[in-house]
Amino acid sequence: MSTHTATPLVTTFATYRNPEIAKYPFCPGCGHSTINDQLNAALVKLQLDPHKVVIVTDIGCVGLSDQYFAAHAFHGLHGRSVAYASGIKLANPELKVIVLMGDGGCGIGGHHLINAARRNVGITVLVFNNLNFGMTGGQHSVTTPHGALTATTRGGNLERPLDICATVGVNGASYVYRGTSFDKDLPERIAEAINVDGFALMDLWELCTAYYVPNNDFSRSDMLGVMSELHMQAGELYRAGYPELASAYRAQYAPTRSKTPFTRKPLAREFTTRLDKPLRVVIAGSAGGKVKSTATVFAQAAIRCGLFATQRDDYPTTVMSGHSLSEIIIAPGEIFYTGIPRPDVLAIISPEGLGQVKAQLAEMGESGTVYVLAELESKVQTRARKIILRPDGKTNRKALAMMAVAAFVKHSRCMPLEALTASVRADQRADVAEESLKAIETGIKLVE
């Protein structure tokens, strides 16, 4: 018997370029094709698995280039490539993910920059920056120089032009480059940013061959030029160790990885009713007036007897002012559309609750109930039938929802009166309870 050391299998990667397209389809001078050339030299420089490199590109004559790599890819909408690359390290912090984007996608998604280098997602930003939108036709871009000719500037452009690396680094990027397609020592400085554990972001000015060169009379010294003139300096420009998103953001929740994200049981059946068809509840109130958490209890009594059940909710965006609306669905089957347009039973309580839900109202037939307080009951003009609440001057204007919705379930008998105490006993806070069951032996002494 003999015995054999295992030698380990070492791959090694010549390329990551896609060996079934070998062309780039630039312009003949476009810095595009030399920038992916310098990116490819950098991947093998660093030999990452091709499997964990994702390349993300934008609108654009760069969105062309994914095609051209060995690895994964991914394109989408103008601008919002940042975006994309975001979402595919913070679900899969081991990946090695690459953005390919244009002055015109920084100027679009603009935000999306400012935002993944403030929260230094982890992903590596190349931007071709040819100072121009060169699919288009040569219009003005966030990046034209002051008094460029363009095709949106034909009397030399007015703005003045972003500077990419210090908007990003300002907000927290980890790494910030400024070079040209030019330099020769590319692919060591993006295979330091890939390497980067944060957001780095390379501004790689280049020449426009098709349209901003003609345009403009420029030329390689001409760019380098322009970039002094305007102080935006080359090289390494900022360099941070913030704590990179993804990492951080699994290890934060790390601890609670293996537990069950709810613990909440789903309620069992405890009650029967004898409701045979989908019944349709409207709670028209005010806001702190309890009608969101009424319908709740309501919702959950129905399901404790079996039933299917469904809420929807309407108020305004401030807090306890103006009106409060719970629409709630009781059904013996599935319910499969949750809108009320004609309600069976309409509890109104507040002068704001009837204020938005006339249109239902003149929808109701004789067949229909309004449960409606004395107050209000001159104020509602229906065909249905309507039924008078009359609590005492004393009652909480709190309870006046969970005092309708008992006086209903009392006068329709759809469910047991069981129910609707069992639930506020089991879904609400102590002292909350105690006010409910109140206001439903209140709701049940009215109808009596």
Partner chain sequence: MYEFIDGAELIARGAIDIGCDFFAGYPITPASPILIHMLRELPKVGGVGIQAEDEIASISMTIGAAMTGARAMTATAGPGISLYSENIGLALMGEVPLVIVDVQRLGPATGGATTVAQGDVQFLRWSTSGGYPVIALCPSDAAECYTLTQHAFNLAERFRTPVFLATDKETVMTQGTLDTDAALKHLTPERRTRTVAAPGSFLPYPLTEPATAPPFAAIGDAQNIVRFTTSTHDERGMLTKKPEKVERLNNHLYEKIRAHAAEIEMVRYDPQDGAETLVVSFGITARSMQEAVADARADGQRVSQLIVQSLWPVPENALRRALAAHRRIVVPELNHGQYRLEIERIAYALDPRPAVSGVNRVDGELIAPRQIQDAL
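The term rigid core refers to the maximal set of C-alpha atoms that superpose within 1.5 Å between the two forms. Being a predicted model, the structure only gives us computed values, none of them experimental. Residue numbers count along the first chain shown, from 1. Compared with the form predicted in complex with the partner chain:
- Once both forms are overlaid on the rigid core, the distance between the two CA positions of residue 289 between these two forms is 2 angstroms or more.
- A movement of the C-alpha atom of residue 398 reaching 2 angstroms or beyond is seen between these two forms when the two forms are aligned on their rigid core.
- Residue displacement note: residue 277 has its CA displaced by at least 2 Å between these two forms (rigid core superposed).
May I ask for the structure of the form predicted in complex with the partner chain now, the form predicted on its own having been displayed?
Lone chain follows.
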């Protein structure tokens, strides 16, 4: 190839074949050699700078192909070629990324194929579809026709073949074409696919002369016959115009570019406290009961008092049902161990919460304090001091956590109440803060 002459006025590319290895390793009559030649012809037609072309290959005989091109090459794991190609395109949209994969790769990597089509990531996929696994000994693949004899379908294939084109076509691919390795216009069609701004796939049927042909007495015309029986038409099958992902991503996020990443939330040490040893607090409530956000307000209030704080949350995998537990430690010095097997303060504000803290209740001694809703009081057996909270019937259950926190802040004097209200005002959205401040007032009254 005549790429790097000293001072080229016009750089022309006569071939994209790698001069280091001339001869393909494929079996006589195998379609792989033909399709690779036609891909080379397409690249010559397009006159792309080979430094802007990446050939990504899958596994199987087709996976040997990248070595025969003088373009960037990425030879990866079986089925993942489309995912590597997607990463390459997303990171560098200027590249023409061409995936060469077999029908085997379409099986093991079908998920990536569907999703690349759905995302419309701008890669070109050429499927070297020879209807079986050639490299590993002629086993059946996802495209093996019904009834076909292979090493793993001795009685005839019972499975229906995958329609690769329809699969990617209905999921948004920009360009989908079916043809065969015998098609004379392949260079034009391949060039067309490479030029598509979006996901393009060509399902190219061919003969595996080592296995499929001898096992099934199969010929070119038989292949066309199968295509027709399956109603898998040849030619251009789908065209869609969704935006190409790598470009769409950059367009969407252009306005946010050069904004400073991460919103930092500084907490000024504006209050003081006489707390001289760690205080371990557990709030046991239910999902949706503002347990975690209340715990955060409390912890941030402690930090505003010059204390250290940690918050560890526990909840079931379902987010909006079941228990919600927050464990907060506030301390005058650094906190290492963040677990609380034995709380100093335990607020029980729902039956689900109570169900989660039985062990902790059993550990608590006389120095501990349990704040518990009146309706749950009879179920709480503990040596700790019990403070029964009796909010009136109108109290919103989302206010219970904040109410309980306010009650023990007022009661224990672990920090000034102003620190708590200041944190509510600073850290919560205005409408939420208003509710929280009301809850704090209620909480204070409950222990006055």
